[in-house]
Ligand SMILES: NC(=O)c1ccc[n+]([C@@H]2O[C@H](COP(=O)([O-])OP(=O)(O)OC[C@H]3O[C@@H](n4cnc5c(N)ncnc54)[C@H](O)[C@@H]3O)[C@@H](O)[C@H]2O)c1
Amino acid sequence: MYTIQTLNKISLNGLELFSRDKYEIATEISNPDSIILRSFNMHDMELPQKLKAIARAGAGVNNIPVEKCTDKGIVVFNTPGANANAVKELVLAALLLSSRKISKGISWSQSLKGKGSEVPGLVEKGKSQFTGPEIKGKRLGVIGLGAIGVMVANDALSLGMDVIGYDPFISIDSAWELSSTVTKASSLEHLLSTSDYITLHAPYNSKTSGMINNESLKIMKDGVRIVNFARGGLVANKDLLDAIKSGKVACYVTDFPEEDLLGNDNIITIPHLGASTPESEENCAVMAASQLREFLEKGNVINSVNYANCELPFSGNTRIISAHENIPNMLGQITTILAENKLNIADMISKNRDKTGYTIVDIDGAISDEVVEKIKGVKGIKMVRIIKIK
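In the form predicted on its own, present the structure of this sequence as a single chain.
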């Protein structure tokens, strides 16, 4: 039986994928085989000795010590695309919020409480202070064309916007989904200099940290409106505030409030609501649970952030799974050990990703503890698991 610890409330539609005869699920399990979570911060948490996998019901994994997990051979999963529609809808709302001064108008109209019969007249007299442009016919620059970016681009076209996209690493799947009428930016500078609105959907890493800064802001049109529902760290707040003060940026809408962004009339802060829909939470939970079950029961890796996708249909009687460093002759050393112990290989697959590798080998017959220990002793091996094939 596998044990799963939940560190956040997880949708029952996801948890119900784990059959009760094979899984024990609880928040108080102290040494689980796997963990499923949403936003719980694991960085100060001691990783359980038996831990084999962590499934994040969401896309970002900043709350998980991925490097530490990789060093221990723990596979970390996320759920890219499961909350894409929820985020997309809020991004579209943010485009309108950035233009039409809707939030300011709502706050002002609420302040008229108590004015009685004067309210209609005050509304007609005061509404001119909340005028703003329509988004139809304006150019939207989409930086990052993953699941969310593609949906935003396609739906913005339906709203009458001229859309330009930039993503040097666009996947084949995303390219198939993206409308052919989205203009391809020749460079990031091309997108920044020609867009009336810019929405960020890039991953956060050392290369993208603070990508919206003094240099990139200088390239943009005066009065540009920027929407950020990807990661707060993509924007250098001090440079943004200077650009708002000068009028370079007309409005900034972000789903990641920070102290220095609050109290500014030209910044709209939303309390990280991008994926906060019941549909999104359910989709993420189901996807995370499905991936975790596939890994625990079959050893297959789907949507891991630290190991390559690696799947193999069952054959033979026993499955040997290993997570290891991506170094020469790793697979050769494993197969040599099996051959020396007269174990016939029925099928196998090995995939590498950056510095990590993941190998699945199916053999005819059973494998002894002694042979397993020999495989574990190979330099660079981080984890070895054995799954009996029925």
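Residue numbers count along the first chain shown, from 1. Owing to the predicted nature of the structure, the values given are computational and were not obtained by experimental measurement. What changes on going to the form predicted in complex with this ligand:
- When each C-alpha is placed with whichever rigid part superposes it better, V150 ends up alongside K113 in the two-part motion between these two forms.
- Fitting C-alpha atoms of each rigid part between these two forms shows the smaller part swung round by 13° relative to the larger.
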Given for the second form:
Amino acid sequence: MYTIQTLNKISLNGLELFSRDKYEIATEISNPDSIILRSFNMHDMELPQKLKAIARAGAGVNNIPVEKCTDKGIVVFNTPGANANAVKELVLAALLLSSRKISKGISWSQSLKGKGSEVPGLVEKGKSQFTGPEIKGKRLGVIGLGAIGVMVANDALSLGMDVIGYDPFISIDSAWELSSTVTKASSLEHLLSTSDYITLHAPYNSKTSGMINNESLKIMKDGVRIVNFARGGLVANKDLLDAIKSGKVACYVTDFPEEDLLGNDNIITIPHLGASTPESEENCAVMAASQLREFLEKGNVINSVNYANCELPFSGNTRIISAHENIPNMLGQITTILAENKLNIADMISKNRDKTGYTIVDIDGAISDEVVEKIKGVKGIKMVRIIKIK
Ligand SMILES: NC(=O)c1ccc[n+]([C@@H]2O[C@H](COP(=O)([O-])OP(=O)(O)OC[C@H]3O[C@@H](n4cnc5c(N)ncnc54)[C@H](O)[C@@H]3O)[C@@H](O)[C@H]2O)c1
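Follow the form predicted on its own with the form predicted in complex with this ligand, if you could.
Let's see the whole complex now, leading with the same chain.
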């Protein structure tokens, strides 16, 4: 029986993946095998001694003490891309909002309340102040071609936009997903200087912090429209406000309102609604639960933030899983112990990522507690777990 503690309310569709005969799931559970959560802050929490895995239903993991977990061999999972469609849909809306003065027009028409039968006439007379260009035929620059950026790029093509993308670290999966009609920017400057609309989909880190600043704004086309559903910190607000004032930027739509961005006619602030859909919450829960189940039942690692992806179909009778440091001869030492104890290896895989390593070895027959203890004793080993295959 595996035990799972839920630290937040998790969508039923996710929890239903854990069959009751194999799992005990509760909000209060002492010393659980695993934890599933959304935004609960784990930093002040003592990590349960038996804890093997934490699954976060969502992308960010700053509410989880990842380094501390890595030290103890606890695998931390997230759900990249599970909310991508939700964000993409709002980005497409934001492109239109940035062009067509929809939000101003809505507020203005609401302000006509009380004008009685004059309303239709006033609408026809006043509507010209809300004219804005179509997006069809305009160039959209997509910065960051991951789960969200690729979807935005592909769907913007369907809306008739000419799309250019920039991502120096694009993954193979994203490259496969991306339409071949998207132009590959030769540099960030190439994208910035040729786009009518720019949308940000890169992560926030020390390299991307304030990437939209005086310098980058200077090379953009006059009247550019910028959409930011990635993170507020990607844009230097003061520089952006200057660019709005000078007319360099016609409109900025952001999912990250801050005091200095409010009350400006050409800035549209949305209260961080990118992933706020019931579907997205469900997708995250289902993805987190299925990855956790795969780990607990089979030892496979899919979408971990601190260990490499590592999957192996079952063979043999017993699976030995170990999380360890990424140092020479870990696999060699494990296989030597098995050979010394006359245990035959049916299949194995070992993957490293940064400072961590993860190894799965399937053997014929059973393993004794004594041999497991020997493996645990190898320098650099953080966690060993045994799964009975048949
Ligand atoms: N508004 C919301 O509610 C919401 C919801 C989900 C995600 N997000 C944010 O959206 C962003 C993208 O999310 P995702 O799921 O697509 O992530 P992802 O990891 O799938 O994609 C990010 C992409 O950015 C690329 N990248 C990294 N550094 C770059 C750089 N300097 N220039 C250009 N590209 C760079 C990476 O190679 C990767 O392909 C993240 O910042 C995330 O925090 C916001």
